[in-house]
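Just one chain follows, in the form predicted alone, and it is written as structure tokens.
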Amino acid sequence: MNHRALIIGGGLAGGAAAARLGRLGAASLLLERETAAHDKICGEFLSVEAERHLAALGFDTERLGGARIDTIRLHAGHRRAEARLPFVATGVTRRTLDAALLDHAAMLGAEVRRGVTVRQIAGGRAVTAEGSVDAGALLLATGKHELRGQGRDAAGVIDDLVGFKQFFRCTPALRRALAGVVAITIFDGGYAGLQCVENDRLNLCLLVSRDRLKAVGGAWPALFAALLKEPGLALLADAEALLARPLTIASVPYGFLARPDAGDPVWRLGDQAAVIPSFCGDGMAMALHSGRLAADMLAGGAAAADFQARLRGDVGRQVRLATRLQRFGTSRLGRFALVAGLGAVPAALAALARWTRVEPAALARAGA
């Protein structure tokens, strides 16, 4: 690889592509929109998967002090389903993990300029306020969030839905009864993460459907009354807030898939090429999947079709799978069903875990 990559975004994604592309002696240039470390709106989850491309890109998660979570609870109504995860996962903040990764990858000889916002991609370059950036390729990592010019194929895909993010201060009753766990609750038109993460507080992050937010107000307070009302979340009520609003996002392409195209040069990566839903898939490891398969396949010459084409086996049955059980669970007869059948077989809730997980032989081939 001749010429520098252009990675357009920090996240998880690009800070891994960064990373691997420095570790291989390749330049790159990663330009990042905002100018510090910040929230965003995920499940923070950092499943084995994860830990495990973080550590093959020299990386150490301990240093983070996250949260230990080796169970899964799952709550629809006053039904409760409970296993123990086929592996031992860490919570901890993308506030924290996103800015110490670009500090790894800056270290390992990335430049990444911080507060610089992407416009568009127009001939080839990155298009910024200051003016065009050349690249030897454009690796798009922006998350969630679109750039104009490169909007996802939305046909068939869950996008109706409005995401929340709020944390609480982990009280020692909060600690107990949610040590270890990752709590999800299905209610009517939506469902609800809750977990341990650092610095010894909770990350409550919830997605709705549009007519669910609407019959309650369209308004946070009124949505996060009515949640309290639901037994897996009633915990909550004397908790404090520490973020005086919530994040919030919309739009958001669940069951996203990117096609190869041999016309497109752009190498897409995390959201950008698979949006798995949040309600048992594993994102933010098939981000960092993603960057480190790319930075792999760039350095050996690979074209961005290609690419897409690996990942989207790697990445695919798990994203349709995931989607599937999204429709499924959140509908009313389905979340009850899903939480029954589980209560009855525990393990068929942990083979769930796994079966959205990226699968071992696509970490092997990536070399995680």
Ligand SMILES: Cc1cc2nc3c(=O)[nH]c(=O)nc-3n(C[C@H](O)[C@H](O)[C@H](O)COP(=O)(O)OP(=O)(O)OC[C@H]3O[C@@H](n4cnc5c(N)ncnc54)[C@H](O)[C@@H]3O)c2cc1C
Contents of the next structure:
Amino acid sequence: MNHRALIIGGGLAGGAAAARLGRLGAASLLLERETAAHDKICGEFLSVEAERHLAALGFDTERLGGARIDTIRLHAGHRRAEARLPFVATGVTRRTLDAALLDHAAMLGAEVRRGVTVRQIAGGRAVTAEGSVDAGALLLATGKHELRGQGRDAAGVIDDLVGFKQFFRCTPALRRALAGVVAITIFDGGYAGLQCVENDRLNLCLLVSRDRLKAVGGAWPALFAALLKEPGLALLADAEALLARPLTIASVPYGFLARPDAGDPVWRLGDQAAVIPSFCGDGMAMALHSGRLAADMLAGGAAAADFQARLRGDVGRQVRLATRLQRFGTSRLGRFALVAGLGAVPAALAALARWTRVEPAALARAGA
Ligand SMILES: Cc1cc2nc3c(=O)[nH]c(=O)nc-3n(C[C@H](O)[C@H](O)[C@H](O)COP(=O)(O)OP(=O)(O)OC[C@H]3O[C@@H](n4cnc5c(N)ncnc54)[C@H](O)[C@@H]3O)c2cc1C
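For the form predicted together with the named molecule instead of the form predicted alone, what are the coordinates?
Full assembly next; the chain just shown is listed first.
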């Protein structure tokens, strides 16, 4: 019997769990299917809570050279609202961040094996192409989509959105227009986020309903051309796209929250445990929080169900509120009401940004 923890997935949840177990002197093996650092669909808005978790793991975010973000700008048609964020965030690519966290976890003693895909979990073992791996505890951190045999209850989730992400070269004019800003454009059938990241790049990440995508013919060039008519995105008209084609994702179960199950020995981390709507920019903090908490509770002898209950208590309210807001904000009436209301009362924008984040009390309990 192997007593070390097996972590499946080397995103931020898996990386945080491996790093924290290493700091606690506990052995872990992490399996990541990608062979090297890679781009991911993400707005790459790293919240202050996420940075606090990383700092508590001994990880220095500053050295990654991300862009500082202290202002949120909302656009809906010609309406626009802007407010100072109640914190300073960072724009940093997942290619850089996730790989650096895995290196950090390895430096702290975790064994990180890349290029290994877990096909399923059967009989408490992880099945890979090279055979099955057994473990003292199984931590599932594979992100948005299901691993075979580990389906999630999709009742009540929003899963009709398709995500796209493209990088653009950040010219001096674009830098001036977007310095310090995360710009959110709410459009018919979805929303887009635009911000600077490291190495003079702009990240455009958006979610669009399948219906709207179908209405423009189902392909990115037509969708992008339609979105350039939005005043909040028109500045990208002459921008140079840096990826040959955008990254895409579909069927993300927004609003999903794992329920504790005393009969289930698997520890569910990150997006496997809770999927918060992307506009909140706190999914990464939740993933890090879950990884850290799982490591602490595992080392303390807790059961998976106790961890799942505690995590649900820490993030459930934010996920439910953000999911209701996403439904309202992407309705025709909602998107104008939201921008008009928040434009009139900028403090409400800052309050919303606060309410949809991991609570300070939960962060403090986790030692971040
Ligand atoms: C469109 C969009 C925009 C977003 N924007 C933001 C944002 O701006 N800010 C923010 O904080 N959050 C954002 N999020 C949320 C954030 O990206 C996620 O919450 C976060 O990545 C979850 O981390 P994770 O570790 O659970 O999963 P992931 O980051 O998805 O990592 C999972 C890892 O598991 C690996 N893996 C998967 N299957 C297997 C397998 N079978 N075997 C081995 N390895 C496997 C994958 O390769 C991957 O590296 C956004 C999400 C979306 C969809």
